[in-house]
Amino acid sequence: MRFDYDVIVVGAGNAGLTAASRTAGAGLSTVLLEKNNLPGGFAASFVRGRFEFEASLHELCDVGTKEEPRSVRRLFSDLGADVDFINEKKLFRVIVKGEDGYDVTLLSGEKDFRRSFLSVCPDDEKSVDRLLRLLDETGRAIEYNDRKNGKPNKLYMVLKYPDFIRSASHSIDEMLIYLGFSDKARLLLETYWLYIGVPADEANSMHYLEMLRGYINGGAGIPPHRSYELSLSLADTILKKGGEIRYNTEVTEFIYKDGRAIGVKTEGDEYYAKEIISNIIPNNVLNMSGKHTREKDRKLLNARKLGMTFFCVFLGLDCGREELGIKDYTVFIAKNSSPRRQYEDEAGIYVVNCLNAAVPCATPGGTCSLVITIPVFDPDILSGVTPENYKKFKSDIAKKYISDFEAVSGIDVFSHIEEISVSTPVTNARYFGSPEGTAYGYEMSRWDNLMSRILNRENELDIEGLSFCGGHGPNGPGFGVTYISGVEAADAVIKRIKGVK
């Protein structure tokens, strides 16, 4: 059967939801096609026994409060989505093991951040003040760029925001060294490199500065009803605006005419539209495009490295967090303080989250949950895994990291486990359809970083009639920026269809 629309959005992940909400709100007939029976992609949760676990989300940055909303909260409000975020004041606790290790907790809010930072690095006062000024300048530079729709006056940028321009082409490491931070202070600040997916000597400082600014000024934003609250609220806005969502509808092929994408095929049906927005990673789209793929696009994707994925150990515990002695929502645990070593060493760093620390009623009374997230940068870690030993492999991962967390924290976990579930890159690939289970799209490497993608947008995939949005796009990975990428893709499509210059 044939269906015709103004816009087809493929994939109800974070960006697909915001894209469909935006185009439907602009009065364009919109259909969102999703292969699963619920929206959200990685913004999803699942139930084991009496516990509901968050599949991926830890928190969002740049959310802010109701009184002082920041970009993410404003985006949801603009789309008409009703979401109430909890604002977590503790940014993170980091425990670095070893002789030169440390145990530090940093807070949000510029004054509290500065105070908590200087309590452990008192000699870095001038450097942290320079950093805070740079963060302010970064915010103003980005706001100016947005007002100019990504086409700012270059001379004005250089004269008005010189430190931002100077830092934007350098790595996090280079930028912090330039600001004069001591080694300990620099390595402490670089803890957030993990959320970018590449170590601090390679990750672009502009990407980092914008993320850090969002965390310091807006705290960590947590949806009290987990990420399904975000996904379902966005899905509701699509329907209220007259858009359609078709679940259990998997796109199997993209349809082209004279080099232009004009539609998609599902099992038994064909959908046609003036514009298509894909929340599916481009690798998969090209595989569904057959002979219509171009060598230029294949070369671009082959040159890129898939971003990191992760193991997750989900634990439902039979007693409350206070009884166990768990005080923190987010704890980074590392073998050593060097991001490069953390990146290169197996088990170099992992994150432990206790949702109950931010949302006390997240689990039934007298219980709590822990999620241990272990980043995977090398897909070959699964090379020796077979269907026969897969279960043992997952069990060994769980035992290893639970034991390490117990040793580092002094908290008894094993004797309180009521429910346990382990996900791997295989799980992610199966349920989310991402190549090698990547949750981060393409790695934001030194040559393929945020700045280079933004400055070379014209060299990205430019298939006529087809736009992309998601964590694989120019803005990179992360829940907040992924939502924004959907809006940006939709706005461009709306302009093309309506003929707005």
Contents of the next structure:
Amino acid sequence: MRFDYDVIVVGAGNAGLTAASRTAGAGLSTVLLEKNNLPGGFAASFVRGRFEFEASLHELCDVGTKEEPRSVRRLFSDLGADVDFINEKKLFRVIVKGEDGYDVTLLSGEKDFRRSFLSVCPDDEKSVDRLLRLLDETGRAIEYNDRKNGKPNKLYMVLKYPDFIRSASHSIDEMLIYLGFSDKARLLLETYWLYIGVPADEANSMHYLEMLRGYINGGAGIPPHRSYELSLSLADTILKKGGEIRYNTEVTEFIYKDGRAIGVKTEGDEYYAKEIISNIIPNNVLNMSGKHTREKDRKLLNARKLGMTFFCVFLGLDCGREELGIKDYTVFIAKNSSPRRQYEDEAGIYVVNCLNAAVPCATPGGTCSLVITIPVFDPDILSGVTPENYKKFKSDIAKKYISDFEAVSGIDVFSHIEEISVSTPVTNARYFGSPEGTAYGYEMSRWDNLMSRILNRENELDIEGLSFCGGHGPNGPGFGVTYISGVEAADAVIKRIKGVK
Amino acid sequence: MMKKRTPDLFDFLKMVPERIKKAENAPSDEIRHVSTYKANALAAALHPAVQHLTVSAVTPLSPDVKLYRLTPDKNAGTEKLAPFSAGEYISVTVKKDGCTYSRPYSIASSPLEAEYYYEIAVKRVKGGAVSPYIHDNWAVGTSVTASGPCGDFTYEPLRDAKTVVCAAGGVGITPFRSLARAVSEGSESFDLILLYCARKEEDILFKNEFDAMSRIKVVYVLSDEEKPGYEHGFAGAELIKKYAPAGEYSLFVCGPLAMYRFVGAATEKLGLRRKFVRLEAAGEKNDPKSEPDYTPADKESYTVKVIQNGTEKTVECGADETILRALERGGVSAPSRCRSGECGFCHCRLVSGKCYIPGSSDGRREADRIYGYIHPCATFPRSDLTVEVPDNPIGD
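Form predicted on its own done, so how does the form predicted together with its partner chain look?
Starting with the chain above, the whole complex follows.
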């Protein structure tokens, strides 16, 4: 059958959902095509026995409170989604093993962050105050940039926000050294590099500062019913605004006419629209575009490195959190304090989340859940894995990391495992179809970082009739930014279709 | 401490030129196809959406049970069967009189045999929509469509005890045939004690095979007759205690619905921790009246309006019949796999209307409850309904 719409959105990940909600809200006839039977992409959950596990979210930053909502709460309410968040006070706990190791917990909120930081790095008072001022400068600079619709006066920016401008073109390492931090303090602050996906000697510091500002000033938040709740709430807004969502509907081909993308094919059907928004990674779109690909797009994609992905070990334990002695929601466990070593060494760093510490009734009474997230930077980790030995491969990973966590924390996990499930890059490839199961789109390496993407966004992948949104886009991966990237893509489309200035 | 240096204020001007140069210097080759990446190739081999199979042998096991051997249908596009873990099932699709039905069948063959074939045992259920059709129509050469292997009724060394007591009832023996073979062949390593319950001696399937298997212990339990060499009664607390080891053990159960209730009471008596009790998906509830939270209906049947891929259809659904059954009978090709409320493959949106969902088989996510999504395989109508059903990826 043939269907006609104003807008087709391909993929109901975070960005696809917000994009479709936005275009439907603008009165454009919108269809959202999703190959799975649920919305959300990574923002999902799954049930095993009496446990419902969060599939990917640790926490959203820059959530704010009900009384003082920040960007995430504002975005959801602007789209008409009615969700609440539980605010998490702790920034993180990080345990670094070995002789020079440490075990530190940092708090969010400017005052609490400063106090908790100085209690372990008392000599870095001047530097931490400079950092807090820089976070403030970052906020003001971004506000100015937004006021100017992303086209600021560069000279004004340089004069008014010099350190912010410095951070745009330098690594986290370079900036923190410039602020005068001791090595210990710097490495401690760099723990969050993981959420950018490249180590702190390479990761863009503006990206980092904006994230840190979101965590320290904006506050972290967690939805009470897993991130799947956020996905369903957004899907609900699309339907309420008259948009349509087709599940189990996989796009197999993009249709072009005279260089313009005009539609997509699915099994048995064709959809045509004035504009197409793709939440799926450009690599896959080009795979499905036959001879309609351009040299400049192929070159850019061939230059890029795929972003990181994960192993996750999901554990339902038949014992309460307090009884087990688990105190924290988020614990980073690292072999070595250096982000570069954490990136290059196998098992260099991993994260353990106990959702019950943030959302007490996340599992039935007398039980709790633990999720171990292990970043994967090197796809060679799958070499030697065959369909036949895959189950053992998963079990071995689980065993290794549970054992390590037991040794570090002294907490008995093994004897309480009631449910266990392991996801791998193969799982991600299965559900999301991204190459090598990447969860983070493209690596935000030195040349392909947030700033370089944003500064050149107008000149890239601007295929007529087809725009992109999601973790592979200019804003990079992560929950908050992907929601925003969908809104941005939709607003550009609305402008083009309606011809409004 | 690292040497302090003031970062150059104007370095940002170099970023775009560097980016452009990097892309300029990259090859302009076609983008590598996603299916050629290792993770994606593994995903395709492990989790095919559809497997095209051919019946290659039919063996009657008893007057009402037949064993079907299924091999990959290369002509239809399945080169190789997906490997599976002992205890998993496939969902088989049957098309009859313009309607599409699915039924989950445990794979009864050993995981090593998946290199060549799967075997499933089908019991003829009187008045059933599918099993009599299979018995009467499937022969060597019949084409069959099935899902990839799925399910959680598998042995997990990090969770389960070193010894597993397996309680099987009737044709519920099938996953245990696979598990027993895996143990016997050495591809799984745990101690397996099988308590196999049947009505009469003649109802016992695979007896010669089990008797010949090494590394497992089998106890046959007959409910309807007393015979020397056989236990009499059901797999209750006493019998489990008699054969279970003194220390820790896991209990795996697969059988008719009544057996789960019976064994459930036994596990309480035995004081077994929940982590040591695994129940295979119990199948569709055909008699929800016996559920403790049963909610009576005010009518015998209701009208269900179905929206699927932009088209509308209406089907009738009995008050104590699952919505999935009504969809299938009404000619709607609806996705489904476990048919027990667990796997969520049939997930769909309840646009309007009231339902009864037994707590014992409500496998939905918390947010599904908030936003009105249901698993039609475990949901009964309590008013006229409108549901939005996604396309069936197995096809029509």
